[in-house]
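Only one chain is shown below, in structure tokens, and it's the form predicted alone.
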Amino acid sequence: MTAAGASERVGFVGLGNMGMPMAGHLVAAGYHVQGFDVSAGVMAAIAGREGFSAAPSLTAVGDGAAAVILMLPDSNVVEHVLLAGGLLASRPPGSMVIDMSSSDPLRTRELAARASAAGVTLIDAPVSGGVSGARARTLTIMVGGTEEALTAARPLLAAISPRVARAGDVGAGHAIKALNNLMSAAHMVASSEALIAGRRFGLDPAVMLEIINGSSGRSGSTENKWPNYVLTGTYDAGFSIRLLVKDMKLALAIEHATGTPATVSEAATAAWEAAAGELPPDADHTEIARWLDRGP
């Protein structure tokens, strides 16, 4: 993993909204990506794209690359790639899987132990900035294992972001990553609550926004996520609600074994619960504004 990329391969699993532009800009800063995604349309649209390739199957992804990046939906996802898919059995002594996925950090410890085992280092590096972040190579990436391999990291990290911190040992990443959404959450269905009464009471939401967003109500749900997905009614920031729920039942789970108080915790997963039980399988997190709106 070479400061500069100069064609170097690497492998990445999970082309998604996310891992696309991810594995663009490694393409950008010169790597050459060999991809794999479970959608035949994703793999036939790589294999003419410049700069990648397609696996021919989950086990040649890392073949000649030193590093395989995972951009996968859980852990479930991650531990069936790895283990049942093979991967990490693929994998030479000496080499890295960098999980970015959203994943359990003690499965992630677990995965680790197993890949060291084998020879394999294995670091989470989630990342916080939603879909546009991805594209715009703002993405705030979390790195959960030791400074050495961070190092060896950074310069494939660095390429799909220039926010490159380390948080901790393995499984620290996932676990930030997992609080910072459920505080994110949080935020979400506080801020729409009160800006919904707002808006019922008289007021102009876009007036709101302008004045929270220059006092302390402020947050990332009134800076971006209702201006852009909510005002606008394109509910689109690129992350399902099931997805934020499962991160946020992953951090209530770090609340509740540290003994920390989790009341506000319990009762923002609970109206996320709520939420994605209504809406549909695919909905977008920001639906959680419109679906408040409808309530009693």
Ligand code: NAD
Second form
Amino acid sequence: MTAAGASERVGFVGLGNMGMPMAGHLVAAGYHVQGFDVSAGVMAAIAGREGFSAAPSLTAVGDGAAAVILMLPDSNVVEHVLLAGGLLASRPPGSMVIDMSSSDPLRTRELAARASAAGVTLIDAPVSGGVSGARARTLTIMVGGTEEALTAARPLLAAISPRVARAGDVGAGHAIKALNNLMSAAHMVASSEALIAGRRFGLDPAVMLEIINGSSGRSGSTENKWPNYVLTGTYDAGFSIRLLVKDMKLALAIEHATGTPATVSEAATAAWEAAAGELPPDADHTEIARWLDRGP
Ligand code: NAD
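Having seen the form predicted alone, I'd like the form predicted together with nicotinamide-adenine-dinucleotide (NAD) now, please.
Below: every chain and molecule of the assembly, starting with the one above.
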């Protein structure tokens, strides 16, 4: 794993919206990706793709590989794959599991302790930047783990994106990721309410965005989500509202556990939960702007 040898193998579980383009960069860097996904369509897609192979089973995904990367929906699925699914038991001592999903930091710490008892190093390395960042190789990767573990994992992570930052010990990456998404989601709902109000007041949304993006109200919502996915009418950022609400709840749990004031965070989460309750479960998160603008 320390040198990106031309035929070096890496296991990869969860080749969805994010996992597929991330794995594509590993192949471009010279790795052979042995993938596993519960989706038959994904397995068929990788079976025919150069640099990929479809693992015959979950427990075979890491055969011949020093590391297995997970890019799964949440901690429930990560635990299911590692424990009930037998992936952790299949990993040899000295190997590594890298959880790049947006998981629960406390459950990640517990999993890392169980892995360590089996001689396996588990680190968290969640990402920010969305599907467009995954494709463009501009994701921010926030790593929770020791310096030594990061040194071992760095060639793989750097192949996915050069923006690799150590967040702290195991679980730290997952904690920062959840808190980041809480902020991002709060910005999205606040800016959507303001921009909808402006439009109803007679202002042109494109003009508002141009002015706001040079002013103090700007955010990832005004700089990226509104211009690229809301005003275009495409609502296809590739991140589901269900996964975003999951992240907000993880961050709220951190705020509550630490006795931090959470009034705005709670209100923002309630707004997203209300939208998620009425939209289809796999609706793109940018749909909240259309939902907020719905009729009375
Ligand atoms: P996704 O639903 O598109 O992909 C998840 C993949 O996991 C799917 O292909 C699914 O079939 C597979 N999967 C589910 N259960 C499985 C199991 N038991 N075994 C094997 N495979 C299984 O989700 P995504 O948008 O790619 O997100 C993945 C993770 O990345 C989530 O934790 C999400 O919060 C996080 N994330 C997403 C984005 C984004 O913009 N989409 C950005 C940053 C982080």
